[in-house]
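The data below hold one chain only, encoded as structure tokens and taken in the form predicted on its own.
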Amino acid sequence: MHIQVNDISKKYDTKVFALKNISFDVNLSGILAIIGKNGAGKTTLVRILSTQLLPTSGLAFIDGYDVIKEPQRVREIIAAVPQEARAIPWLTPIQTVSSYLMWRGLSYREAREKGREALRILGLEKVENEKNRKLSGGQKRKVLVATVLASEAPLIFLDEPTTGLDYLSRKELWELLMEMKKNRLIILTTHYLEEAEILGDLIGILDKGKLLDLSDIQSLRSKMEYPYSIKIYDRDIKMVVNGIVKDVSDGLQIFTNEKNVYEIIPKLLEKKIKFSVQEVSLSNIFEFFVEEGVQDEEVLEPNNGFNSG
């Protein structure tokens, strides 16, 4: 699936923008994880690409199609669940699927036939003929990726679709993501920056209406200036370190280069000190992108027991 944005720009009034000359190039079967901070313009850019918003200016064609003048041909190979998207109370599961895909022209018989496979592929097959309304959370959320996953559309639009759930039922949905996104194309915003880490063949970071970079993960850590994290169970030691220290709850965190975590390792060994080291997570680079982090993270005070060098 190809997506091409040129300079998409949107304001919603005559100062703010929501976007602003946002442009990238993606051609894959995968998953597209977008992040950012509340009011970053995730969302405004996957209204814009699933034809539910023009833009104020720009261009944006999938697979060749123009999303703005050719939305009815755009619409026919997406599919999409909107972040403030419920699924109707008074529905069943095999209602709510096989509805949607008669909509997108099934006939009854295919549309029920599709509707309880793709329910039975997320465990609701015991489920299928409640009412929406007696369902847990996470039940909700999977009717709604029922619906697009048994579209068979080769793109999908998921906006924040774990929002809500537990964690558990966060990981369950995740590891159908995982096989769904084998032959399609699905396009995820989320503030879960572990969800973004895991899920993402590509991440693109959003700050402020910019688009910050669009990159796998091992490629945004290559433009990290301190790509590795030592975390030290002991608060006391001293030592000149290159790179970033910070005082986390139970002992210090260094973010440095390869060339200084060589040093400080033997050190730590001789004086027998516990410590563990690890690429940077997902988490540091959108710190370090965004300078004030997201909502919900943990942002880490400098500590001032070191010397930075």
Contents of the next structure:
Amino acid sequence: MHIQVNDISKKYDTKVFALKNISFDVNLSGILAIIGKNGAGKTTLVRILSTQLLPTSGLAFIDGYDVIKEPQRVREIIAAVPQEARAIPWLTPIQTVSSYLMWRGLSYREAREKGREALRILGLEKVENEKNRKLSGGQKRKVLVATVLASEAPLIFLDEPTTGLDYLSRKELWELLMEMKKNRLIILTTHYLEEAEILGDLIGILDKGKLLDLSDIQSLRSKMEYPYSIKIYDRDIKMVVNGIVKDVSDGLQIFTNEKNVYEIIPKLLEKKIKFSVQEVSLSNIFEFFVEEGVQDEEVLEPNNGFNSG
Amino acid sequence: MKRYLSQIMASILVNSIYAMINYPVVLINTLLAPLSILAVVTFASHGTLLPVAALGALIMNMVQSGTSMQGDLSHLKNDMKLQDMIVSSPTSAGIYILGMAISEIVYSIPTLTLLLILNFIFVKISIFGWLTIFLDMILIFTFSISLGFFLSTLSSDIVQSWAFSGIISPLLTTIPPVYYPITYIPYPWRYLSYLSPTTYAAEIAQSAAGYVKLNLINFALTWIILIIFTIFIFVIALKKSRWREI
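Would you generate the structure of this protein in the form predicted together with its partner chain, following the form predicted on its own above?
The complete assembly is shown below, putting the previous chain first.
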């Protein structure tokens, strides 16, 4: 699935740009996770690409079809679950999924068959005739995901599909999405960074309507000056390090580069201090990209004897 | 063609058939409003206005379809976000609205059946008269559905939508002379009633049944005004409502 976005901007009545000159070109089967704070422009971007909203300026193409001028062609190959979409309470899961498939043009019979199959894949076959209002929050979300899964559309938009779900329900959905992403592109927005890191083959970082980066997690890490994180479970240690030091709840966290990791570790081993080393997480990357101050890569000097150098 | 039928059927299933199957209590809801006014007018007039009120109940049923559609569309759009899902699918705005409009008729089939039986029993008219009433009902239905669609695009939440329903229903059905002849309204109030398209629909139905005498010019004028009302609101609905937001 090929998506080209050229200079898309969106300005609402408030005259504030919800999106500003967004451009990217993606040719992918898998998951494109879009992350950003509330109001970063994630939903606006998804709504424009899924033909629900017109941009103020710019162009977008999905598999060569113009999103602005050829919405009917685009709609044949996409399916979307909007943010805050709810499974209609008076319907059952099978009625929900099959009706949606009929709106996509399938006959009643085909829609029921495909609907049943999608609900089976999602483990909802036992509740397919229960009313949606009786289902748990996780099951209701799964019903919505089942509608787009059953559609077999090659491009699926899921706008914050796991918001409000408990960890286990989210994990179940993640497993499902990992299955679903084979042979199609899923554009998923989320503010759960862990979710984007686990699921995203590509990750787009939006902030204040601007696309700060769009790459895979390794490329994002490689853009970091300090791509490693050392967690030290001791606040009283005195040592000079090259990197960024942050106070965390149970100790200190040092962001540094590979060379420094090899310098720091022997010292920690020598002092018998408990520590762990890992590549920076998407949360760390996101903070560096987005949060004020950190994005300028300032060197912090906490008053705990740890000196940056 | 098969595809369009499936898409229309989906709207009918979701908005009426599944609702009726899963919550049979909704059937009583559609019956109550037209029948309660019919009963009040009939008892208050010692039965003399029963045939006129039976025709009025038919008109109210058609208008109620529009107000229901307004509520249903805005609920599905604002609370369920279903409309956004449909926008991002091969279903076009026209087909979705057509399906929803038909679903409102399907939803009111029990009421419609009862009202038609009452009308066949108490309103004695020719086949031509019934044909006139049928066309009259189609026009007022188109008017109310267009109005309902237009208002649904304006309402941003269910509370606003309830307010619209609360305004439309009395303004179009309870206050105008739908359940009784217009001659019951004294001047100058009678002029005010001509602001409502249902007054014209009621006049056409009542004259087709012989309860109101209209000369040819007035009869033609009544039709023309009702058609203008319907076309006007239909065009406004088409122009002002947006499937894809800007």
